[in-house]
Amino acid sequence: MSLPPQTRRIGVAYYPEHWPESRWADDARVLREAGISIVRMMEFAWDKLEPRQGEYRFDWMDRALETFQAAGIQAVLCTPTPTPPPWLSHQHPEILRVNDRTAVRDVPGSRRHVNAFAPAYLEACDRIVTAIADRWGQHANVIGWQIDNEFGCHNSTRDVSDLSRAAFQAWLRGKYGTLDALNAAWGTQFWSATYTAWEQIPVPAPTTADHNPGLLLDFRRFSSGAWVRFQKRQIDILRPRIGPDRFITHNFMIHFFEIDYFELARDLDVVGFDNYPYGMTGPLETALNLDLMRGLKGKPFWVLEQQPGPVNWAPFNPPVAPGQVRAWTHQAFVHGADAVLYFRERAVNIGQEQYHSGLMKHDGALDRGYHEAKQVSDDLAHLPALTRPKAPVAIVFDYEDLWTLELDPHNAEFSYYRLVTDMYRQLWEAHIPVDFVPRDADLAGYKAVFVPSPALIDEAHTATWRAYVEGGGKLVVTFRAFFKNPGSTWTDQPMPAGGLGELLGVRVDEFFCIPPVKWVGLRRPDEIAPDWDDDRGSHVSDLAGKTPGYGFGEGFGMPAKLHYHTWAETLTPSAAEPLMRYVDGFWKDAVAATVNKVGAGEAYYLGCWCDKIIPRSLWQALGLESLAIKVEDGPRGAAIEIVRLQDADGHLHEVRINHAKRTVTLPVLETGK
């Protein structure tokens, strides 16, 4: 399947079911003024596409579709799957979801209340489906699909229902043949948990202290899964119908991990994505989202929803600054968006979301995003087509270590996400590009590849990062890695196992849980360690940006002295020579972190979480300095993201984004070389 040729694109998602038909042919006509040329329409109308079981209404996304085209306006429709009308859940109640949080089972009257386990809607989701791809899969105006809407939306990818237990123990039973080989994987004898038979095997409900985690494991994985397997039931039954020239998405969500993103992309034309920054902490959140969907295939993507203004659903809802929406959309396009569909056309009276804004106000009026997209089209017109190429630094992201370290995560405040994001923070902020990549992916052309907590072992992925440094790469693992099976029971080799220690050329001697209070120093190994006591050492009040020496420099923002918190690990070197030392605590002179070099190329292992992750001695090994685009004279705390795009002669695009609240004067950028 190709996807239609891109020139940067707008769109909207429109409803024409919460409209009288009388105003379509005006809203499209004002869309189109603001430089509209995609409408996504249908992912919440199946009561009024089939209002009774078996029987069809299309006659008006018929007309929805005629007046649109003659607008000049290309549709994308959705499959309606998300949102089962009453009439069906009324005669079915087992297509309910039972709330793995309560095990209380959902009431209808919401969305993505549903299980994808319930024989009831699968075939109510396949008669559906099969008959509006039937009426409108060749329609000359509708150029790709949605499937359903958002999975896992409201905490709703588990089930722990009847039907889902049954799934799950036949699931298991294909995954691992035996019960033999499940327990040995699980390591249920542990608190007396053997299984003598598939039936005995629960779901991870609410029960009186923790399940064990190979199970728990095991569920993430398998209700993953059954979102994957879903989706892939309707493209079967789009693909025929709609042809080789149309596409097939879904829409992603921000920051999500209930869902192997990877997997879930895998049976897609183009990634979607729902972009709402409000959702995040700030402009380098929102750029690490739009980098992981680039990177979930490797290729543009779209934005199917593109936040107009102020939302509906979160604690508090800010005022959206005047020029914000357009930064928002550009900045979507220099990250690899073909396309940004606003959500929505115009604010809406009626539902649960009447106080989300659109490109119009509730009376009609126009909004200031409406205005800020017709800037947007204006820009795009006068701009030339640009990629962004492949980046020089990638980032592995992996669904399953996430799983593993969030389900035993041994400090509260460890988490997977925000270690990530602490890498990418830094690179961000250097204006150097990263893609992000799957633990399996071919690494070669990219300077620097960070792992971050590699928790599964897979000796797969050891050879292929062994080849990538003996090629001349630069491989930087962290702590917590390769100490678990896949099953989530610990190794019994040392750690790292699976080959990676041998990589690294290290050995983990003991990790620690570092409390949130408790912060020490590092040093590099030729500094002489200064004479502190462990109870000042201890506390990042007395000591941060007091000891010189280990300052950054650069403008990049490195504290004058290194510290760590969360976790940290010493080690024992091999082949690896030290890279940093502790300076206090009674692992004092520990090696913190190592370099192995390994045919053209060296392997890193971090062994604690620094305060910036990527520190001054490590930064500069693997050339990032190079890389980085300065900015010497720029505003300080101005929020200005610069990215290097490519035209069709291979010539390079400097685009900068100012995030800050304020107008920002840039000099002339000195480039990195």
Ligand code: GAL
Given for the second form:
Amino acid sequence: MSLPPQTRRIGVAYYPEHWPESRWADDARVLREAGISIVRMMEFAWDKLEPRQGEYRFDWMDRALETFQAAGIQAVLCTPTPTPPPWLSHQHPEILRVNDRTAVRDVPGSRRHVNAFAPAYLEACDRIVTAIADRWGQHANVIGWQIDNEFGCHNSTRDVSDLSRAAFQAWLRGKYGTLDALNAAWGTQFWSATYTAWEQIPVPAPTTADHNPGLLLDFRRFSSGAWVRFQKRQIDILRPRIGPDRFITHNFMIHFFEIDYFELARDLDVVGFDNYPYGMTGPLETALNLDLMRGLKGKPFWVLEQQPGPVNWAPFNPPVAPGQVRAWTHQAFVHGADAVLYFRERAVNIGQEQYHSGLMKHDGALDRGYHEAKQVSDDLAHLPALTRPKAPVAIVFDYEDLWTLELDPHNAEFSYYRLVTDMYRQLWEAHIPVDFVPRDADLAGYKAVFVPSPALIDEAHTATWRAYVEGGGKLVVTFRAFFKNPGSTWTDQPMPAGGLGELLGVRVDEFFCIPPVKWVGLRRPDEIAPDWDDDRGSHVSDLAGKTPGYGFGEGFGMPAKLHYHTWAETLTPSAAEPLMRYVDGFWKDAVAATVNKVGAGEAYYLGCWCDKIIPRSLWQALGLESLAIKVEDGPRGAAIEIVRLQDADGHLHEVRINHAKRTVTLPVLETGK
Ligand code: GAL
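Right, the form predicted alone is done; let's see the coordinates for the form predicted together with the ligand.
Let us now look at the entire complex, which starts with that chain.
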């Protein structure tokens, strides 16, 4: 996944409908002075474009486009479909979403309060998208189009209306063909739920006890796919009208998993990303999400919304330190963004987001974000065009595995995303670049590949992973692997089932949910342990120096004692060698991790979730130490992010971003160290 050299630009979301027309030219000039060369417009402007059904008002947007063109700023236009005007929802209340958590129908007046199934909504979307594409599809100053805005925002992906139910039943019919096949895939004989007509199948609205896991998983797939299809419908209208040279994008969200983003990305030219690092665990999680966005298509992406200062939507909206906006912007660029557009031009005086900052303040004065954006464009003027080379390490990311484990976690603290974050954290702190890849990616060229808890069995993926290992790759698979059939029924084979179990050379004997009360350091000294408590292990020994060929040097033959939490499995190696053993609990001495040599490579299985998910022995066996960048004399921890990028001549440039709130001085390293 070597990326083309980046052409880095900055831009802003602009809302002509929020300001008197007399301001536009001044705003355009001020924005241009900061180096802004792109505006994104129109995503919530349906009522202004079509105040009554079929009555279009486009002249004001013509003038807005002219204003920015005159100022030397290009435009990305959006389809305005997340906010149908009141005339539409009043006439057709069936377009409103029925919330899957409450089974209550939304009222209008907000956004994303729609479902993707109502013919009246779909047809109204077709008409407005056609009309605006006919009007501006060939406009010389329009370089690209954004479809809608943040599908699924406010957890709006799933709808349990009657329309959704009918569409779900039709989708299931297409998928399974016969009710016998569906009943078998879901195991509906449990709790007497065998369906004898498609119309009997419910959508998972709240009910007394749990829904069938197969129904839940298929409803996730269906609801995710509904927005992929909704998006495609607009792409099919836009493409012939805008031609092949303008791009089509959509703005994806941070820390959002309701929609399979690999699927949503497939029909787009460019992935767009809304980067609101607020509320994340700091630069680490931002980096992870940026890498995930690059991974969705394996190419550069755009940040379509960049937090420009404090937001308005959190319970607390803390100040953003000086320099932070500049650091976020550069962080996005080094992770593969081609453009970063701030949200928004100016803090707005009307509506639901009045506390949100912009590049300008409510009174039009320049805010700190503006000055930092300007500084970014000065920085860019001095930097060469750089490419992000293919990373040495990949992490497989799979939305269906995430859904499967989220729907029935067995341990309330189990989170696929947290597991991925734990893997990413260790690599990021060592400044080792990571690519996120889908399950079916060709893995050739990666030094190590992590597959976090691949819950769903799919032998096609086993074949991909086997080919990688046989060719010399190092594959690391974690617990909860290959135990669910596609309909979320449990395999009747030992876990990991089928070919993956063979590749790893291991079988799971027992699995344990480890409740959080036993976390080391969390028990008060005066707290009396219940008598069953001692039976619950929480430590594992890294067989450092004990297994020939894996000399890990934790001390001469002294195994390191590591803490684990959340999940543990005892293992019986069939072909593999043990790598770690449990040291407490009634499963003391059982094998906890293994390695299997296959062809020229190695397949590792981790049976428990260690505090450091990559134990020292594994870190060394994977050769990660040689990939790490060590900053001697630098500040501890990873407040400093280091990324190496390539220029057109193949020279490496090291970019260092200081995420700490204080100035630090670092020694210059020789390239390659
Ligand atoms: C985004 C959204 C924008 C705006 C912004 C506020 O999620 O796309 O329209 O609401 O959040 O931070």
